[in-house]
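What follows is one chain in structure tokens, specifically the form predicted on its own.
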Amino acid sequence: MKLSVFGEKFSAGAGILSLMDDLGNALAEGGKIMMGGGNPGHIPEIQAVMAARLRALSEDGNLLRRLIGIYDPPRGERDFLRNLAALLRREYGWELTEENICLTNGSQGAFFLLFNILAGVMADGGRRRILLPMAPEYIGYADLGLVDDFFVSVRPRIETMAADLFKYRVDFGQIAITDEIGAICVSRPTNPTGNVLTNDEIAGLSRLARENGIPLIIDSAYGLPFPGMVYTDATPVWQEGMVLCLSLSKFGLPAVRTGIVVADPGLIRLLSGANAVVNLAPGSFGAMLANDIVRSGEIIRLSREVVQPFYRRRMERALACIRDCFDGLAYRVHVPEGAFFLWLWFPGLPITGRGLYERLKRRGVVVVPGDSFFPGLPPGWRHVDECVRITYAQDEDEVRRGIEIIAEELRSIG
């Protein structure tokens, strides 16, 4: 079978494909400690709210017909769009309407469309790339571009902190915005590190984007305004020329595949056109399931009072466990400011992070090697091979056992 360039891309072993394949196989086999993926934990209060809404949808003939029997417009379910726009105006004073919002079938799909609309081979024959101003960044970005050499990444400044912590900072002195940059993109909180870019860092990136006439894309899949997994001071931000990407997945609805893009109306029209071509329309399920809690603003309260405390408690317990089990080892943890990951750095690790990942997998512990999170960064930085990402979203006893096994492996190779 002959493949197009597009087909060849997906036969080459995308990083996100390898991760999802590993996770799927581990789940199918059973007996594995899952510390690698981004599946959220199961929060009883959120599931109870969704169960009640699901019953209401199934028992109302008109709602059920809309849910399963009618295509939405290409921008998504209109009642949800109106209610979300009203919530964002009311809560944050953002000057937007439903014309500023588009739904996609998952935020991964949103980034595929956004990146390839803004970068790649341009209509005038030129090439543009996406700037990731602080690596490491989300593994799922790496293979989204339809052309090679799609990303430019910048090394962060590393600030060591008290005890065993460190933090990445945006190194503005190393950022160069040239004519080949089509957009700037950051995740906040950052996947994989749990870093929350400061308000000043966001303001600095926003200023660079405005000065160069390009969008700043903020991936807030774990952040504000929902699901609100932020454990430090951070202000939600959106303004003209900015693209804010949200999701219902980490709120507790990963299977409904609902991505949300907030942007200028012109870009929203482009996204809705792409939706029509690729999907006809985004699915209705997530929007209708969450519509009531968006209309009432309950989604903000639940994020602040249920979701954030749930993960913060788990983070604190996992960090305490690491400090207990890793005592005497050479390690640092990125200060956990959000999301549900811990980013472990082992300075001077005698093998690579990928080698550690393979050893742990043989012992039934699935993590993610750090080298998967540096798309567009020139080779040669040893730090890339000294890190791994783990999640603390799953069963706490398994997380503790997984951390114990990681410590055992580190001691055995030290």
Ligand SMILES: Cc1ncc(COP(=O)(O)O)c(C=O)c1O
Contents of the next structure:
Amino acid sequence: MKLSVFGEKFSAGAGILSLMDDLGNALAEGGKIMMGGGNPGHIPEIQAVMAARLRALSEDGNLLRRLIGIYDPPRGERDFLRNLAALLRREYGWELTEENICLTNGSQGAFFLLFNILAGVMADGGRRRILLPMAPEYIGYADLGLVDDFFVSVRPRIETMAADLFKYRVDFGQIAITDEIGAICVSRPTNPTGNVLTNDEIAGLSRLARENGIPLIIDSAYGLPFPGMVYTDATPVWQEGMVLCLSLSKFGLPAVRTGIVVADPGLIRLLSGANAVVNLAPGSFGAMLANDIVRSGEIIRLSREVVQPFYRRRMERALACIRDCFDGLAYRVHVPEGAFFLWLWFPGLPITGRGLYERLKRRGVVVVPGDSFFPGLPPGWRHVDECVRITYAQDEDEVRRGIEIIAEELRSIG
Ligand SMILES: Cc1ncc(COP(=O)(O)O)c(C=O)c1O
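Next block, the form predicted together with the named molecule, ref. the form predicted on its own:
Full complex below, order starting with the chain above.
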């Protein structure tokens, strides 16, 4: 079969796809300790809220018809959009209405649309790219561009902190915004590091974007207002010219596939046009499931009082376990400020992070090699090969066992 350039993007040879396959196969073989994926944990309180809502939806003929029997408008379920706009106005004072919000089938799909609307081959024939101002960044962006050479990313400053911690900081001195940049994008909290960009860093990026007439896209899949996996006092921001991407996935509904984009009405109209062309309409399920807790604001309370403490506790236990097991080894951990990952740095590691990943896989522990998280960064930075990402969202005993095996393997490498 002859493939278009577009078709080839999805062939098994693509870098990230082969890694994902590898992770998927490792999982399918069974008996593995899975510290690789981005699946959220299963929180009983959240599942109980959803079970009750599902019962209510299935018992009310009217609601059931809206849930399964009617295409929503291309921007998504109206009532949900109105309730979410009201919640964001009430909670943060943002000046927005439902015209500022569009739903997508997962936020991953929103990034595909946003990135390719704002960069690539431009309508005037020019070329633009997406700037990731601080690598490492989310692996899932890497293959989203419809043309090659789609991202530019910038090395962070590394600040070593007390004990065994370190923190990446945006290196504003290294960021150059040329006419070739179509948008700036950051995940906050950052996947893979658990970093939360400070309010000052966000203000700096926002200023750069505004001065250059391009959008700043903030990927808040793990952040505020929900699911709220943030352990610092970071403030959520949205203002005209900014794009805030939210998701119901990490709140506990990854299979429901609901992404939410908050942006200027012009961009929202483009996204809803793309929804209409590609999907006719976004699915109603997530919007209908979450509508009540968005209307009441309960989604924010649950995020603050249930979801955040659940992951924070797991993070603290995983970090304590690392300190126990890694004693005497050359390692540092990125200060865990959010999400559910620990980013481990082994300065001077005699093999690569990918080599370590292969060795751990043979021992039944699946992590993600750090070099996957630097799309758009010019080669030649040793640090890229000294890191791996682990997730602490899954079973706590398994996380402990996994960390013990990583420590054994590191000691055997010497
Ligand atoms: C940083 C980040 N952004 C976006 C997504 C996409 O999530 P979803 O498509 O489930 O909304 C993920 C998923 O892991 C993620 O880690």
